[in-house]
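Let's start with one chain on its own, the form predicted on its own, as structure tokens.
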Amino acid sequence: MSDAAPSPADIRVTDVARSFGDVHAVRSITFEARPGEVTGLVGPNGSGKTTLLLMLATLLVPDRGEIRVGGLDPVTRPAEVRRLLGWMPDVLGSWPNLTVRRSLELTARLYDLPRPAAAARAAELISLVDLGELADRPTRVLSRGQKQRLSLARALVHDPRVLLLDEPASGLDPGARVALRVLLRRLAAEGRTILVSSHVLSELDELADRAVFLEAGSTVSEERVAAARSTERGWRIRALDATALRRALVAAGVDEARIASDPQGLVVPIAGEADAAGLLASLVTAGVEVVSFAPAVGDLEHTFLDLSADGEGAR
């Protein structure tokens, strides 16, 4: 039915806190992540992203609050939770003398896959993450980006329904980043719940269905996020005749002192999509041959920067 209720959350975090001595890494985080979606974790260094992921992965116990993964408590039922989720840390810990293939086979065996199934799964994942040419080389020879691909393959070895990914695009070249984005969207379409922490906000913008913003160990309120999204941002406009474009912008009411230029065109501040649509219509009506017209930064980056500025102002 088209009006069916949404799937229950595979990840539910309620008022979770975790400290290390007098360092409050996580103060109060609350959010949900659902099957079929990629949820992004966005926040500056020190906002609690990695500590949160470690708690979800059963590697840290929260001081306060409640966590559920697939309806299970990671504190009281860690073994069951680990079978539900795949964990990709920011830095891969690997067996340096084992080959890529053997590393994946051994990981599969740790999840109780029989030897033939483990070998088949390793071969499947090697192809999936494009490590075929390095399959029989020791993992110590892998580059940072290649280790990231191996780490993702290890997280997928037992076909988990929940994926926790900490900086998965770190070290990847542009082609590999595109391949990662396509793969994660495919995995989400298969019904998995994917939680991604990343500093590459342009990539996350194209990948995530929604985002959870963290600041100083706490979840940023929906009201603040909505306010940040609605603030004025720069839109980049490129036309065949830059001089004619500038004249038309001024004629349309844009303050000339606020028109900036960069190698890709002119950048003007616009308050929202409705105003952007109106300005574009004015330029086309004025006969300007517009080549491109788009936000200069993505939604996540714009929101993150505005929240950061707001937070600095509050302090």
The other form holds:
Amino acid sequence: MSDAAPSPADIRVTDVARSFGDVHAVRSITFEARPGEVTGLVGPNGSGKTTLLLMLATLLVPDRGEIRVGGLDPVTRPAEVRRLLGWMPDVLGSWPNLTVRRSLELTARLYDLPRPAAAARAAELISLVDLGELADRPTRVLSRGQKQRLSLARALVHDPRVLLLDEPASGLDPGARVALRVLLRRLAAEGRTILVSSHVLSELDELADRAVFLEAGSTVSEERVAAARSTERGWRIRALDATALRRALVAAGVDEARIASDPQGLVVPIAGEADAAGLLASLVTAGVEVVSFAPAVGDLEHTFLDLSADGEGAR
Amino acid sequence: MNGLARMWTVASLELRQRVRGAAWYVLLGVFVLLVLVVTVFTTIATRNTDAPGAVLYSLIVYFVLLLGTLVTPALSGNAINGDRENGTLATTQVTLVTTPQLVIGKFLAAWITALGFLAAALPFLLFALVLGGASADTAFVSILVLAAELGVVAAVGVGVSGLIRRPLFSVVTTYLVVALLSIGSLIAFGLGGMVAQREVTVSYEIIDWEASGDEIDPDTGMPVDPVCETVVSSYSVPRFDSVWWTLAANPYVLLADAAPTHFDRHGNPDDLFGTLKLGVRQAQLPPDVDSGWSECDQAYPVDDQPTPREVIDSTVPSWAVGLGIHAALGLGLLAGAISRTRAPARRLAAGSRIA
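The structure above corresponds to the form predicted on its own; please give the structure of the form predicted in complex with the partner chain next.
To see the whole picture, the full complex is given below, headed by that same chain.
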């Protein structure tokens, strides 16, 4: 990894816009992604995630604004950017008549790897994404999740410094998701810059170091994100004795009408982590045997939902 | 160097992915069977002629041209937009392969596929050469031109597939281009000749035998005192000599025109190429319009039809022009495809997804 890169951020996007005719897919996106981190790209459908990734992947020219990948402009120096960039699209295309191994070998050849090195790299990636049993089957027999893993392997063929992953977890079974998370954390720890867009927010919660929120083609300001984070949210509390817990909650001043119950415990609205800590302390003091005390929805999901509710309200 | 390697990688990808498959081999098998049938029947039919091999050779070459131009559009006409639909174009474009390398690689694959038909016909062509009568120069030139023509169809297919978004439309468009060149030029030639037809008035004298008296000159068998009558008749002739050039870009005519012609002992062309070439070259000559004659003066037009060799030697070869047009068409479409496929893209056609 080139630590001597002039810019600390490998991806730098400044006020980028792109429209298709009268559809403004991206209005104004500004963010940075740094080496060694996984940056999450969060936003509802149509918020411009894929268009942004296409511009980063040297496939689309932005109408306005500036993009730098490894300090280089993808529009004027696409060849150099492609060398350090791995892109996994949201559309799962594969050459249906080629085997998994051959697909990866030929992709490696397109990155100028000599033939033996391409074969070795293909074998390495096949075991990395756990497609060993299917290595010599044509890719048309792959399931969605398997294609997803092939697509990831293809993005890694040339050992890129920057990784752009568009919905990498969709279609994966839980085991493969855990494997993906471990792999991406390892790749980030090696000093790579990883940008992941996903709808599976709980997944991103565990994976991403930072998140960039998009809404209607624009980045959501830090203040709004901070505000959304601190709004009231549900916390799930479980105790050995549910009745005692409910009694203690009411005693601690929680409005009984707002206590919801679900199979895993009681869900209580709490605004901010300080209030949560206070409530937990008072429950323990009251002698309730608390087993679990955690936000009912993940951090990202909460922020995302709150932002979209906010957006709806603003409209 | 890397550029060539990438181009070849794209071509081999294309060959493995798009072309090679059970259906392709079945098609090739059917083709070989057809050529075999043609070979057997032609050999039987021409066993008593001077140059049976020459006829067979030209027939097989035409057959390969026909089949090649019929199959290649289906295989090359969705080379680029088909990948776009499958979602494999963008993932190829983010590699180090440049757009020209990508498009030319696909063109090479399509061409190689079309040349597969030529390769499959090779044993039969060799048989025709062994049969005798076919000339080495004709054989060589016709194969070269055939290969070039298959390349043109491959280039048109790949080029159109880069310019039109929908694979079905681009395949159909490629077929229409092939049909325009092969059949459209013929129709243009026929209609053009008819439209450009000219009224010709011919006057000729005949003897009015009733009025000429009964005295016959025993030496000539004519009346001693002939009464002559002048008849004027007018009719129209098509002027193919003003539209012959429409056939220059016809692949079949082009092939015939390019191949050197050899003549049998009667002075006639000894193969299909020569026959077609003679016909097309004759169209360049203006029709013989002022052939009046007179029975009274015993003045008949001298029938000095030029021999086939004279016709061919005195007229203009047009194959180079046709080949030039074809090359410009193929290269132009490929260049258009390259500029439309270039990434990063500035403009996208309405409703298209680039990934």
